[in-house]
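Here we start with a single chain on its own, the form predicted on its own, put down as structure tokens.
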Amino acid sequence: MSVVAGRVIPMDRANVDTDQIIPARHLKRIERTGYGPFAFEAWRRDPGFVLNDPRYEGAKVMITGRNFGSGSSREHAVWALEGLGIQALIGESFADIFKSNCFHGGILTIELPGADIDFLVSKCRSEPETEIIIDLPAETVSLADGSWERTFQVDPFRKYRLLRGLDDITMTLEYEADITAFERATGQAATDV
């Protein structure tokens, strides 16, 4: 991830928990993919729900209310958002475990003041074609028309991993030569331990 650019889904509900993002009955699957169609399943029964509006189809960014992702620690909530095509979340605050799961799943979370969230929600509701540009290296988020821009902060280690697409396994594999040298020096493979 370097730059995320695209339309925005204004999901301005506060305290959205992971069971609302992906209901527990869908957690029996063993795959990491295919959860998108079940995301926000109960709310999608309402024809006026934002995800039922075709003008937001294909959006890559979701604006959220405060404390988004509260509740259980299920990773499936992140996988469901990925299944919707979401690459970044912008909100006033996120539940800690959910925020960590987003990082591990490759979804960037950006926290901005409530006034900025209110502005973005209003703008995206009144103009669904609104596009946002998130520049991770520069740590900026802006409207594509250049009329609004804010900075945000990302932990340097998380930024490093997101920019390189590294998960825990690929991060370890960056040290493969060192691991091999250690195994040779000690006379046993790490898998023998």
The other form holds:
Amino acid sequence: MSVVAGRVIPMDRANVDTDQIIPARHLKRIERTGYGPFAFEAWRRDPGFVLNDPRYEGAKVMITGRNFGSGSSREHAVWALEGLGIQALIGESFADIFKSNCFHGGILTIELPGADIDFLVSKCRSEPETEIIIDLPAETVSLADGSWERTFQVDPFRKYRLLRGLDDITMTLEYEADITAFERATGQAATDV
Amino acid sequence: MSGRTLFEKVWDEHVVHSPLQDAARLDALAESGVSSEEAKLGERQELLYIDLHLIHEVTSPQAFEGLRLAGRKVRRPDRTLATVDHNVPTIARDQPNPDLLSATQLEVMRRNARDFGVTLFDMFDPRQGIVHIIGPEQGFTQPGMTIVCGDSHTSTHGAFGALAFGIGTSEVEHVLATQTLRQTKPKTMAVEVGGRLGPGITAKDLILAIINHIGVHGGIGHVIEYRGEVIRNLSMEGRMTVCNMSIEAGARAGLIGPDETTYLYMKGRPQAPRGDHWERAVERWRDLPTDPDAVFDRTVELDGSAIMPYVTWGTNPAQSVPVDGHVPDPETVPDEQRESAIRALNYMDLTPGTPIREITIDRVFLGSCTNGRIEDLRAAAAVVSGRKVAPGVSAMVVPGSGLVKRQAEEEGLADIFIAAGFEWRDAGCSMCLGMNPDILLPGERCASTSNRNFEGRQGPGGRTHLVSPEMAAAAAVAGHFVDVREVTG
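Could the form predicted together with the partner chain be shown next, to go alongside the form predicted on its own?
Now the full complex is given, and it begins with the chain already shown.
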């Protein structure tokens, strides 16, 4: 992931929980894929729901309300958003576990002040054809027409890994000697148990 | 140097590697275009050792599949414990599971435990149960530990002075492979509850009051330590109920300093240290509580004496009022909560101004990792004893573990529930999350001892009111919400 460009879905609700993003009854699968069709299943029954609006079809970015992704730790919520084609979320705040899951799933979460979120929501509502450009290396988010731009912050190490697509476990296993030393030093080596 | 909090002590003791001191990593960051100065400022992730990893059937299959694809093993099967809880049936377990997807998921858990050498408390093991009930019950959960699980209610184990938190499936795979986790150090928040809980006021009312006070996002980025006289006077079961719902306030984890109550509960449990080991462990644990001069990033104070039995009226756990209150008028709530209150009342089919006591219910669910322990069942049984479930109400008890179930049967609690008209089920998560067939029908209204009243959580279109076990039992008998203190006199 380097640059994400496209239309934006305004999901203007606070505290959207992961049970809405993907209900528990769809967590029975043993794969990481196939959750997109069930994303926001209950809300999609409402014809007026934003995901049913064809003008946002193909959007890669979602603007979210405060505390998005609250509740359950299910990473399936991230897989469901991926299934919808979402590559980045822009919101005022995200629930901790969800935010971490997004990072592992390759979805970029961008936190901006409430006033910027309000602006983006109203812009994308009144002009659904609005396109946004997220430049991860530059840490900027801007409207494609150049009329608005903000910088955002992402943990440099997370950025590095997102840009390179590195595997977390491989990187941690570079410290295997430290892990073994820690286990020995704290009397937690496998033979001590 | 000022003292350290309980959380800081546990954290510091588990840091395997802190990248802040690692020149090679900073060089790698510099290569990617990040200056080493920026990297030092921005990179706060540390590699934490994990003492206990709990796993269950729903959030682990993809993690094990990842290990297989990469040819990796489970680093410490001896520090990993698996059970089946989210997706198990609570009736007719001896019959073939009619839900093929569920049956496959349970079978995959079995296969993964076998292939990777992980202990599994499977469906017919008497120790099977909700992952956050069985850890403490067996003595796996101990003070000062780091504990993780692919489940957000892992914070339950914080009741023992452990740092315990929920993780996603990618992190489950990371812990399986490395027994560590990369974490950014959270901030600390003290929730001080002074005074004394009134008669009939429970740990569930206390945590609902706390969440109401700090809001569902108030704890984001923080680990909460629950402190004060009210917390000290809680039983271990009560402390687990409080820590369990930390995530409902957005907190990363919740914990309580270990004390004599903790040690008394733990002593003699199958996995607890024995003999000299026990004495030495307790001595070590006595150093864990927060130092008197330690500083929290934030402190919130509540008066425990003022807490009433709580009932949620909305679709998040902060939307609650005392039982003698009314369904709120969205016009009178703070601006930023209005839209959410309107949506919630619409979903819950409630009219502003309705007294909580006039809300009638169709279903009662007693159970979950929040309130599925023996003490919860005793408290609820005391309320229903000699009474009957109201006509038209369907009520069920789902014990938190096979051992809780057995103990409740031995104590005669099961007979009390059955005589009152409750269904008596096998252990599991059941209607807390509506994954197995135990669900609400659209429009049904439930008094539930679980932890989340999200839209559709207990079944599509179902309406959940969170309450204590005593309040759920009283509602079952009355057919509507009542103040349990009036029922039991």
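Numbering follows the first chain given and starts at 1. Keep in mind the model is a prediction, meaning the values are calculated, not measured. Rigid core: the largest C-alpha set superposing within 1.5 Å between the two forms.
- Annotation: Cα of Ile169 displaced by at least 2 Å between the two forms, core superposition.
- Once both forms are fitted on their core, a CA shift of 2 Å or more is seen for Ile179 between the two forms.
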